Structure formats: C-alpha cells, structure tokens
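Below you'll find only one chain, the form predicted alone, shown as structure tokens.
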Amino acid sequence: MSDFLARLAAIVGPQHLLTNDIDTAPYTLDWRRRYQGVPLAVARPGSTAKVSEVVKLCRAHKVAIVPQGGNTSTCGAATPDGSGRQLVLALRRLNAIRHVDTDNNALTVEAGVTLLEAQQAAEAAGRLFPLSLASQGTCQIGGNLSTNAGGVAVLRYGTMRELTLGLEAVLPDGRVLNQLQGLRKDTTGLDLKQLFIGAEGQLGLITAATLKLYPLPSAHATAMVGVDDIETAIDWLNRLRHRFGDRLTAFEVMDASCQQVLRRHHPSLMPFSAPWLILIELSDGGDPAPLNDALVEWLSVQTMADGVVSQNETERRKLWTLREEISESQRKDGPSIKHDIAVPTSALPRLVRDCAADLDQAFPGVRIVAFGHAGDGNLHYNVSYTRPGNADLFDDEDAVNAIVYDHVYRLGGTLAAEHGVGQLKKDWLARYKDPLALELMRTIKAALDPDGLMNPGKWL
C-alpha cells in the first residue's frame, strides 16, 4: 500500500495527499455527525486529467473511492467506512468557472465550484442560476448533481436534472466522458448525463457540468402568511398558481413545532405564530411595484392568521433567513429522526394528518417538526421526540421510519426527494423500491463499475 500512496502523491502532489488523522479529520465525519469513517487517505486532485489518473490507479490496486464535495450530505453519502481502505477523493480544487455563454444562457463550471460561486458567476453576467439551498456557501456543484438537488425554487425551475445541459464525468475505468454541449435538443440516443445525476458517485465521478441560466429577475414579491391547516396551504398553492402562473417561484411551509424551534434559537427573527406558516415568493422582470401590489391585492381577500409582505430587499432577506435557518436551528435543538419525503402535492394534507395520528398512537406526545417545499410535494418531516427525556430517540428510529414510509409509499411517494439515499436509507430503499427498478439499476452499476469501487456501501 505504501507504493500505492507514493504513486498517488506523485499524481496529486504531496501537499494534496492527506494521510494523518488530524489532516483527514474534516473529511471523515458527516454533517449530521452520525457517520464517522476511517479513510486510507484523502486525495485532492486539481484537474479532470488528475482525477482520471487517480481512478485508473485505484482500479489497478482495487482501492475503493468515496467522492466528496462540500461534505454537507445528511445521509452519509460522502463518508468513508471504518475499514481504513477507502480513498476519499475531495473535489474542491476543481473550482474553475470554465465558460459563461450568455447568448445560450449556459454556464460551464467544475464540480468543486460551490453553489454560491455558481450563482455569483451567473449574476455577474446578468443571469440567474436558480438552484437555492441553505448550504449554498459550502455545498458543491458535483454534490448537487450527485443527489439531484432541488431546493426552494423547484416549483418554477425544477431540480438539477432540469437545470443541467451537459456533464463531464470520469468513468470507473478512468476514461473521461465529455458531454458538456449546451444543447437543449439532442435526440442522438440515450441522454447519458442522467445516469450520473442522482447516482451519488456510484457510476462515475462528475468533474464538470454545463448548467442552464435564466434572465435575472428584477422584481420580487415575498410574503410570510399564517394559515390554520395544511389543507388551506395546498388550496392557496393551487389558487396562486392559477393567478400568477410561473411567476410563483417558491411556496414553503413550516408547522407550529418548526416555528417553536426557530423562535428558540432566533427570537428576534421569529415574530410569527400560526398552525402553519407559508413563505410565498413571486418573481418577474420589470418594475417590482406592480408585482408586489398584485400579491397584496390577492392576499387582501384571503383569510389568514397572520401575515406580512416584504417592502424592500432587506425585509425579503429576513423572511428567507428564517427559512434557511431551520436545519441549523434544529441541529442545535438536538437530534431528530429525519425524513426527506415527497408525495403528490394533492396528497400532502392526508400524509400530514394520517401519519401524525399513527405516530402519536405509537409514541404518545411525539413531536414532529415539518417544513419544506410544499410547492413540489417535498416535506422535511422530522421526529425529534418519542419518549420522555428523548434519551431513546434512535432506538425508536426503525419503528418511526416504518410508519412514515408506509404512509409515503401508500400515497405514491418517495423516501428520498432531494437529499439522496447514502448509508442512512439504503436498507429502506431495498424494502420500498420497485424490485425491477432496483434490478435495472444494479445491472447498470455492474456494467460500469464491475469491481464495485465507486462509493461502495451506499444505496446500490
């Protein structure tokens, strides 16, 4: 193994091969602090060509690779196991903005570019890259692609699948697939980029992508409104879509427990209190005043428990800060059994009502913190209390998951909407995923990665 490490150092540079525990520590623990690994080493290549050389070397020595971007995974997808035999391949040094094509509304970036850097590159060119996540200052484009990230603007712009025109990827044998063309139409066979989007690094390593850009909105209208129940929220969603069309960019919800968590950790930012809060945002070109007036006019004839419409960019950012601080506030609040679930939006009220009733029957007094992207049916449905003292929370995890996922799949939903599967949900995926679909995915995995060296121990 010393020969392998020496050859690896020659490829990436000695300063970019980390082997001691102090240097590798930031790469071995997942964001939620649930998974702790022991890597053989951490390699930080600086180009696609170097990634290719590393992969070829690993294949020759039968060394497994765990790709890692910003290490913001909530399901252990980028964490090595405890064997000390897996190489963490950190991609942050692949951080070039390769090309901005404003005429084609396209942006080509490398996988280690953070989401915020991609947004800023687009904005500097007078364009919008619309993916928006709370972790955007840390998460990287490669990771966003590998989990098919969604975020708060999916309602209008779609997930990373819809936002990607082309990919560059290093295959498990080290060859480089270059399909970075910025085309919106191409019927020359299979759309191969879709194999790698959402695959969590198990079919190859994404090293660059060509992403869709949009006109930069000059007008926003943003409101935080309280309503009595989730049924009312979904009714509002449908009527807002009818009134404003694709100008409805975001529609987020927060239940009462979620508001309590925010109030505990951000009392000055959280003046609202309602059974459910809705964060609504419209966006468009032109003068913001007519858009804001139209939203105020629509809201003026609705029944609501509480509400405010932002009057300037500072107020708008305060409303979004509340939404973006939920995950970190919940982490400070203590452990929780997290679910990144999605059902058809029409089924959200039934899910919320029936699942809570079954959980409360199994665990009297259970506390559920629910929030998320109701506009696309994606709810972050987290259980943070099952028994007095909360000491046995994770002892109840399997029972809680079974209740939640049974309801989700009964309603035609999924257990992984935008965070991926990773280590956390792989056994549950085997239980709920269509067996033929799993068989086909494993067939593709075996064809591309016959040695099983690409991010092993995850959902495939």
The other form holds:
2 protein chains.
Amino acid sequence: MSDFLARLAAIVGPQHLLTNDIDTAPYTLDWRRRYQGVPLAVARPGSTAKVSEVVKLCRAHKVAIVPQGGNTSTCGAATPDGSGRQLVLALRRLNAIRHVDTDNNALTVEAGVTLLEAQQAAEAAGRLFPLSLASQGTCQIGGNLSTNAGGVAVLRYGTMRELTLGLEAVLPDGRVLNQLQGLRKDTTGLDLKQLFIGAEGQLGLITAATLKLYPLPSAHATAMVGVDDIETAIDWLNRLRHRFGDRLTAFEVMDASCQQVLRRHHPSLMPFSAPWLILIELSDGGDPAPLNDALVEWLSVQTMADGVVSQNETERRKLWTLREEISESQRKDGPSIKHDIAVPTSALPRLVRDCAADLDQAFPGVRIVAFGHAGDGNLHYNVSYTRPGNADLFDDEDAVNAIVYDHVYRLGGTLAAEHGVGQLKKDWLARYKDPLALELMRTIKAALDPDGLMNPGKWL
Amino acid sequence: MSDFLARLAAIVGPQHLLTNDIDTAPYTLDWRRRYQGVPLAVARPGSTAKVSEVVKLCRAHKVAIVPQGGNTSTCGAATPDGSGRQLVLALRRLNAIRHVDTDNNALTVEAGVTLLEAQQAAEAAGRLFPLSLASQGTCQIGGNLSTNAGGVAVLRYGTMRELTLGLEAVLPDGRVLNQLQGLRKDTTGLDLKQLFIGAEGQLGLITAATLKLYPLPSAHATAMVGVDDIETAIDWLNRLRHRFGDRLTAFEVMDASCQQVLRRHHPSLMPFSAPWLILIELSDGGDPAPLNDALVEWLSVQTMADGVVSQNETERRKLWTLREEISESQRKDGPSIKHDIAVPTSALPRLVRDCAADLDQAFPGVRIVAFGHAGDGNLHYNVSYTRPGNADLFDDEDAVNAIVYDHVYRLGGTLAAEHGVGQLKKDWLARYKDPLALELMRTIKAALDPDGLMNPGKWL
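Instead of the form predicted alone shown above, give the structure for the form predicted in complex with another copy of the chain, please.
Okay, now the whole complex, with that chain kicking things off.
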C-alpha cells in the first residue's frame, strides 16, 4: 500500500492526500452521524485529469473508491466502510464555474461547486438555477447529481435529472466521458448521462455538468393557507395548476403535528393552525402586483380554514422560514424515525390515513410528523414516541419502517423519493424493489464496473 | 422455420401473423420510401403477455425482431433488412388507454396507442398531453418513446423522455419489466426507463408507458413576426422567456427560402415576408384576453420588420397551418437533402451563417430551406439545387452532409436532434459521435441483449 499511497500523493499533491485520523475525520462520519467509516486515505484531486489518473491507479491496485461531495448524504452514501481499505475521493477542489452561456440558458460547473455557488453563478448572469435544498450551502453539484436531488422547486422545474443537459464523468477504467454539449434535443444514441445521475457514484465519478438555467423571476406571490384535510390540499394543487400553470412554483404541506413542533420552537412565526397548512408560491416575470392580486383573487373564492398572503419580501421570508425550520425544530424535539417517501399524488390521502391508523394501532400514542412536497407526492414522514419515553425508539425502527413501506408500496410508491438509498436503505431496497429491476441494475453495474471498485457497499 | 411460424401463429392468432408479400407490404417500406425490407413475417401480438411469449420464442430460435409502431420513422428505424430472416413485430394492437389519473396528472397507455389518441384521452379528462408532431395521427407512443420524439412544444414541456414517468418493457429475454408507477420522484436505484427511451428498440420492446399530463390551457396568444436576422430571433426568445416564463409554449422560425416555398404553395396564407419569421405562442389558464393584451403590449415596444397577432381561433389556426405546411410544400417543390440538427441555442447564428457560406462555395446557387424549433436550438435544414436541375441531388448527399455535420459538431451539436438515427444516419453517427460514448452504448447493448436480436442492423 505504501507504493500506492506514494503514487497517489504524486498525482494529487502530498498536501491533498490525507492519511492521519485527525485529517480524515471530517470525511468519515456521515451527516446524520449514523455511519462512521475507516478510510485508507482521503485524496483531493484538483482536476478531472487528476481524477482520471487516480481512478486508473486505483484500478491497477484494486482499491475501491468512495466519492464524496459536501458529505450531506442522509443515507450514508458517501461514507467508507470500516475496512480501512477504501479511498475517499473528495471532489471539492473541482470547483470551477467553467462556462455560463446565457443565450443557451446553460451553466457548466464542476462537481465540487456547491449548490449555492451554482445558484449564485446563475443569478450573476441574470438567470435562475432552480434546484433548492436545505443543505445548499454545503452540498455539491456532484452529490446532487449522484442522488438525483429534489427539494422545494421540483413541482415546477423537475429534479436534478431534469435540470441536467450534459455530464462529464470518469469511468471505472479511468477514461473521461465528456458529454457537456448543452443540447436540448439529441437523439444520437443512448442518453448516457442518465446512467450516472442517481447512481450514487457506483458506475463512475461525475466531474462536471452542464445545467439548465431559467429566467430569474421578478415577481413572487406567497401564501400560507389552512385546509381541513389532505384531499382538499390535492384538489387545490390541481386547481392552482389549472389556473396558474407553471407559475405555481411551490406547494408544500405540513400536518397538525408538524405545526405543533414549529409552534413550540417558533411561536411568533406561526400565523394560525389547521389540520393541514399549505405553503403556496407563484413566480413570474413582469411586475409583482398583478401576480399578488391574481392569487388574492383566486383565494378569495375558496373555502379554507384560514389564510394569509405575504404583502412584502419580509412577510414572504417569514413564511418560508417556517418551512425551512421544520427539520431543525424537529431535531430539538428529539429523535425520530425518518422516511422520505413518495406515492402518486392521487394516493397521498390514502397513504396518510391508512398509515397513521396502522401505526397508531401498533404503537398507541405514536407521533407522526408529516410535511413536504405534496405537489410531487413526496412526504417527509417522521415517527417518534412509539413508546412512553423515547429511549427505545430505534428498537422499533424496523417495525415502523415495515408498516410505512408496506403502505407505500401497496400504493405504487417509493421508499426513497429524493434522498437516495446509500447504506441506510439498501436492505429495504432489496425487500421492496422489483427483483427484476434490481437484477438489471446489477447487470449494468457488472458491465461498467466489472471490478466493483466504484463506491462498493452501497445498494448496487 | 415452419415450426417457428406455427408456434408464432399459435401465440398471436393465425389472423395476426402475416406472411405473404401483399399483407406484409405496408410494414416493409419506410415512410420516406428509402428503405425496403424483406421480413420473415409480420406478427401483431395483442397484449404485453403475448409480446413476451413472442420474444421468448424468437430467442429460442435466434430470430431477430424489428419492432414497429406507426411506421413513420424518417430514418428507417422500423424497417427490416433484406434478409427475409427478421420478424417485424407490429404493436398497434396494444392500443388500450389503461388508466387516467387526473389527481396525479398521469396517463397510462399502451405502446400502440397513436399520439393523437393519447392527446384525446388526456383532453377528455380535462388535461393536456403536450407532445405534438406532424405525424401524430399515425405515429404511436412506442415509437415516440423509442426515438425520444420532440416537436413544437419541447421548449415548454420537454421531449418524450421528460414527459415519461414510467415504462413497461419486454426485455430481450422475454421477461416483463413493469415500472408504470407514475412517481415524480424516485431515487431507488438506476432510472431504468432511460435505457429504453431513445434506444430505437435495440434494448427491449416498450409495451406501455405512464405519461405526464398538464393542465389544459384555456388561453392562447399567437403571433407571427418578422426580424432581420437569427441573432435577433435568439434575443427575442430569451426576452420572451424572461417576461412570460413557461407561458411561452412555442417559438418556431423559418428563413426567407422557407417563406418562398410556402408562398408558392399557400400564397393567401403568408402574412408578409422578412429575413426570418418567428411564430410565437403563449398559453395559460384563465381568460384569453389579458394574455393577448400582454403579448400585444410586449410586441408594441419591439423593433421588428412586421408582425401580426391572431385575434381569434381562425387566425390562430391560419398561422399554425403555415408552420405545419412547410414539409408538404417542400415535398411539392422536389427532393432535398434533409438534416435534423441541433446546436446550443447560442450557436445557432454561427451555424446558420457559416454553413450557408460553405455550402454556397461548394455548390454555387444551392438552396437552403431552414426552419424549426429555434427555442431548442433545433433546425430542420434542407439542401437542394446543388447543381442546375435536381437530377443528381443525392449524388451530392455525402458531400453536403459532411459540410453541414462538420459545422454542427464544431459547434457542439448533434446530427439527430429529434428524428433518431435508424439506418439513415448510422454511418454518420460512427463518424461524428465520440467513440467512447459509442463503446459504452455497445457495452450496455451486449449486457442486455447478448444475442443481438433486438432490432439489429440499426446503429447499435
């Protein structure tokens, strides 16, 4: 191994090869602190060419590679195992904004650029890069691509997959595939970029991407409204889309428990309560006033528990702060068994009802905090207080997951809507995912990465 | 083979196995009449289960399969070779509208449903399925998926790939992969549907799909305007998107030659002429009047050669008829060497200028008719009169293609934007596409279809 490390140091530069425990520590513990790995080393190459050299060296020495961006995976997708034999490849030094093409509405960035930096590069060019996540100051484009990240703007702009025009990736044999053309239409063969998006680094290493840009909206209209049930929320979603089309850029919901948690930690922010609160945002070019008027007019003829439309940017930020503070407020409230689930939007009401009934029967007094991106059929569904006190919560994790995922799959849903699978859900994936689909994925993995050196120990 | 055919007849029903030349004729000649095949037979299975049985039988007998939908490929992608040994599998009998889920804005249809039937099923449910093509009355969803079809609404709604939530496909070994869930977010592993979209049937047979629906617009505002150059057109595109966001649903251009062709065959339809005409359409929910007013107001402060905004549905149809009649008018004008090219939108002006200069130098007096989806960087670029008279036009096809494609690839473009590759462009693909990308595609082909029985003789 010392020969390997010496060669590695020669490639990335000695100061970018971390081998002692103190230096490697930030790269070995996952964001939720559930996975702690022991790496062979952490290498921080500074260019695509260097990544290519590192991959070729690893292949020659049969060393497995765990790629890592901002290390914000909620599923342990970027954490090495405990063997001390996996190399963590940190991509942060690939942080160039390579090209902004305003006429083509495209932005080419390297994998280590943070989501926030990509957003800022777009804004500096008078454009919007719409992916928006809680961790955007830290998470990196390579990770966003590898998990096909979602967030609060998917309803309007799609997930990371739909926001990507092209990729550059280092293949498992070290060769560099460059498909950064930035075309909106191309039918010359298979769309190879799709293989790497959402693959969590198991088929190769994404080193750069060409992303879609959109016009920067000049008008927003934002409202928080209360409705009596989730069916009404879905009805509103469809009627708002019918009236406003894709000016409807956000449609987020939170249930009564979620509101209680928020009220406990942010009493002054909560406008009112209702069985379900909906955060609605419209965005558009042109003047803000007509958009706000149109939303107020639309709301004025609806039946609702209560509602407020923001009158200025401060009020708008206040409504969004509520949405953004959910996770942190929950954390303060203690641990919970978290689920990142999606079903067809039409099935959300049944999921919410049936799942709560079964959980309540299995664990009387259980608390469910449900919130998220109802417009995508995607709920963050967090379970706690399975028993009096919370000491044994994670003892019940498997039983809770089985109840939740049984309902999700019965309704044609998924156990990983936008956070990926990583280590956390790989056993659950094996249990719920169609075996034929898994077999096909493994066939492709074997064809592209025959030595199995790309992020092993995850779900593939 | 008689044993094979007897078994095949038993699976699909004798009346759905066509073996004599008269019966098979409609399936053996491509739409542009450039490819004439000789099939072993034409089988028309009536269900996914039957398709699966046919594929298993073919695999046992090592018989190659050429899937065919509406037989409208412009590249010979659905035509068998001349060996008399390939089975044409016509999918028209898989024509069920399986499910319309309005709350989830999803439509599940079988592969043999025509695009028009899918549009109508959506409209009957008060929704829009936005893919829109000249051949929509004939082309089928399976073919639209297999070529990742585009058309006039891509600017706003994306290509067929982006309109697809899930697929059902029969794999090369006959097993059925069902991924029709209709989820908008799913990060449980590789997105397998991407493998089959745009693969022209070379990795398996698509038998059904779950497609995205959108609100049915209640308002349209449509204008035809003339501008002096393509740069101005691109500038308008970006400013219209900035002002109207995704209410801008079409942005089509036609050059002066294209206008001449139209004027010759539809003199009464042509409103005026200009170096470039742009067809602009906005769509929205709500009332039409404010949308029309907004477009008129926006146009009133622009500098343009001339312009007209439609005042009613008849006038609107007239403007669209012009766009739709281009191909037919050209056909009446005689043959042309056709290209379906795309570059980054920002590179369109250079492409138009440089390519015309080089063609004119090589073939003085050459006629170029350019029109298409400028919003996607996609032009249909047709070349004729390479010499006095048109007798030898196709003798110059290779030379013309080389000039056009050299420019396209120098600018980071593609030689097949929305029509696919098929037989027509496979040699050109081999010449211009990155060899590493082609190698990767072949690796995947070998892994999924090791016997090479799925639509052989095309580009993979």
